[in-house]
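Single chain ahead, by itself, as structure tokens, in the form predicted on its own.
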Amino acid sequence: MSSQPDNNTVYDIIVIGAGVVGPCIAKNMARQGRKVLIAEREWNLPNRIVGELMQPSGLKALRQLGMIKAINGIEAIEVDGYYIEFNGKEVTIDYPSKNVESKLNNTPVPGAIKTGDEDKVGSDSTISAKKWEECPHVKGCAFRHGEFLTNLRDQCLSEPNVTKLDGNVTGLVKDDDQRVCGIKVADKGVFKGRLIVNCDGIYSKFRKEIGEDYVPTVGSYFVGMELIDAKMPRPNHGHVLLGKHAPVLLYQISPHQSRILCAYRSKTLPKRNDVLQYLRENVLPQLPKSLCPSFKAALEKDGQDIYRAMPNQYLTARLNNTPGFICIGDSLNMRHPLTGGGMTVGLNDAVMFCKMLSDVSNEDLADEEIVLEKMIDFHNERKSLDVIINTLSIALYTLFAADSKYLTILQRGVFGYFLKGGLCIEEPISLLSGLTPSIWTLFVNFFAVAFYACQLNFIARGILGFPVALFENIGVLITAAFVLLPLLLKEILS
């Protein structure tokens, strides 16, 4: 890293933000030749409920990024695939082949790569590189939010070409043409740029640069609290737990502690003592009978951090066209965190952007035409993973928190689907994975599961109940459309 920030050096790039996709576009730049500056308001190790569990299409753009050390010395915890229980019975879909990501791009990064193992997983106390690389399967990966950031902020900060600024940006400078050269900093006054990169995260408040009314939508919350020594029904797996209550998530973030979200029907801040009542009368009782104990202790702990609650924001990405600034990861585009996707889109992009970006002189960083033409390939290329993550999400949470008669016939078929085996659960778990960004395998799942869920249906009912079926199913195949088509169509027109 070099010295101090300077306020009369024309940097290359300048980016906003030291969250997960800040430092990882920082260092990549930086070892392309570029002259970086890299601003956070808060480097202290930070305290959150989630970007705890990346997919396994998220360690893969590490690997690309030559970051993927970033999980080692953190007592991350492999995650082999997800275990899914449902009124009693379960399911467990481990993730696919590495022989499905083998037909991906997964060519590094220009510059990534210097000393030759920075793609490749370490050893340690938690973490056998051995058997990470011999596993047939490809693997997620669960860990402290706050230890793994400040290890991609120190591989970021160890580059002899980013500067690091320890300063709350306050806002944009623009030149006589309203293009943005520059950013400043409360108590520390203006720096400037050739570009401008924003990854200030899902609060972002430069992202209205790209549109006024570019502001996400709040669908509902999680409610996370850290159970401690929890006795995981199928340890090495994501817990996704569904009844009477909304969806429950759970994995393991370290051999002692274990993350715990409740997902809460409410687009506002839940009060206090109604999420507390909430978990003790309705998730308590539905939660398996080894995870209760820890679960008990969590609810019994002393203060005011029992639990922490964080909004699930929605935003489709928008084109950058802003002259000399660009938005990537929670800035420019957020799904519902249920599948564990937004690290998997945001380092993604980050591999995108820095590969798009590699051709491109630094003096022409600051050619919006240049520019303009590289963000209009972004913006297209990057659908192909982010309308799956997206759309995926959402409609599964719409399922899973099922509040209609309709979707809970949906959501019974998805369980059911699931217990078929085979390509029901290959095709799905390589979509939830990020590893078959195929809009068309989406569509063609979903629906299966819409037909099945009639199947089902059908039967329940019985040939006397037939004529009551036959109504359902066409309120359930309506319900499903609506629910898939226009979060697709959304996204795929964005």
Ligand SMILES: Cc1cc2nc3c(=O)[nH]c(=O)nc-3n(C[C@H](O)[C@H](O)[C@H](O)COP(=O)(O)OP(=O)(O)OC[C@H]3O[C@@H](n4cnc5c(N)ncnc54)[C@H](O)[C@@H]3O)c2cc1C
Second form
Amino acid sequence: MSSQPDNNTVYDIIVIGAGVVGPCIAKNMARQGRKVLIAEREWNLPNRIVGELMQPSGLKALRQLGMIKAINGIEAIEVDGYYIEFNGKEVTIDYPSKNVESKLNNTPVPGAIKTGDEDKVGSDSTISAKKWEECPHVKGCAFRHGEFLTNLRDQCLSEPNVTKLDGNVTGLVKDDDQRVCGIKVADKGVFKGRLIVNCDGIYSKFRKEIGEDYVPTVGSYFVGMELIDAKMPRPNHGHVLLGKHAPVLLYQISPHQSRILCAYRSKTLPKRNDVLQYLRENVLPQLPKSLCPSFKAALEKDGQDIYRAMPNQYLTARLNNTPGFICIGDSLNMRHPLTGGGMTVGLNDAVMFCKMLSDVSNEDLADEEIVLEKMIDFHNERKSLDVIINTLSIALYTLFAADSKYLTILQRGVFGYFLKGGLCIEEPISLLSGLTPSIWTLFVNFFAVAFYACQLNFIARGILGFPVALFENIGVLITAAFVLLPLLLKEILS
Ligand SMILES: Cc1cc2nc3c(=O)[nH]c(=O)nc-3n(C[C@H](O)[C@H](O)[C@H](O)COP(=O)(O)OP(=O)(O)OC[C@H]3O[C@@H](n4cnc5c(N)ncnc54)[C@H](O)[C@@H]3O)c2cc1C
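Please show me the structure of the same protein in the form predicted in complex with the named molecule, now that we have looked at it in the form predicted on its own.
Okay, now the whole complex, with that chain kicking things off.
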């Protein structure tokens, strides 16, 4: 690592936040020959329930950033796909073949790969690089968030051009033309930069620079617990458990630890007693038998720290048109965590951003017009992935957490559609893993599910129930349109 933070230096780039996205941008900017300052208020090992399952497209982005080895040395667990259980029935969906990924632009960020193998997964106690290489399908990965972040931070801080700043950023500094030109840091004063890149995450303090009304909505909460030595129904798979309760997510994050995230239908922070009662009475009885001992043990843990709750927020992206200031990651854009797409979007944005700025000189980083032109391209080009991941996450959550008659019919339709296999699972998993950025594929599959739900409803109602089923199916198709189309339009037109 280089020098101490200097109040008299004008940095080329100042990054606010060393979460998932910040260190990736800082490292790659430094490798492009820029002087970078990265400010973070908490450099100690974070202990959060977020960002623990990375989709294949997120890993692809890490390779392009030359930072894939951040998943090594942390007892990460390889993920081969998803296991979905619905009222006792199950389906396993493996990630797509490597051919699907090879059709995408996989070129690294200019300057990202210096030592030759920074885009290759390494071997360690839980990952075999050889197995990884030889596997015909792409892989995802799950890990302890804090350890992963520490690896990203270490890689970034090992760059000679990166300066670490330990402090809470309390404000932005503007010049006479109202252009953002620096940050104010508690007890440390002002630091000047040509371009301020804000990666301050979910509770972003600074995104309002893009617009006062740029605020996320909270749709529900996730209640997270750690299970010890849980017997997973399908090891090396992300688990989605559906039933009478809101969806439950489960994945192994180390050889002995698994994360369980239980959706909770509330737009405000749920009360502790209500949550504990919900977990005991609604979730526990519905869980696969093999999981019950570890779930019960987690519930019976001493003290207050049985679970942690996080809001599931939604925020469509806006054009970064504030002079001198750019938001990336959760500060720009959020979706439901059900599909584990947040890091994938953030890291792919980091790749695109660093590529787009690679031909801008250090001096020109301060040129509003040059940067705005790049940001218009960035805003438009990132949509191909972001629209899919965001829309899919909210639409799937709405169906999986079905709380009305028509949504329940659709929920049955989704599961039935997956059971058909073939393209009915290959295309949805390609969308979810971030490897098919095609709005058309999303549209076609969503309505194929809706029509299949109607077909299943006709069968369930039988000949005598035909008129009722017909009436219900009209409601189902209207509901499906209301779930998907406004979301899709909002994302496309944002
Ligand atoms: C319940 C839940 C589960 C999730 N699970 C997944 C998952 O499995 N897979 C997935 O891909 N995504 C998941 N996500 C989303 C994922 O966590 C985020 O998309 C990702 O962390 C965003 O990265 P970021 O760098 O933008 O923000 P963060 O990772 O949140 O980093 C922000 C950083 O900024 C720092 N900071 C903030 N303000 C200041 C300040 N004023 N001064 C200095 N530093 C500051 C913070 O300390 C933090 O280190 C989940 C989200 C939730 C809510």
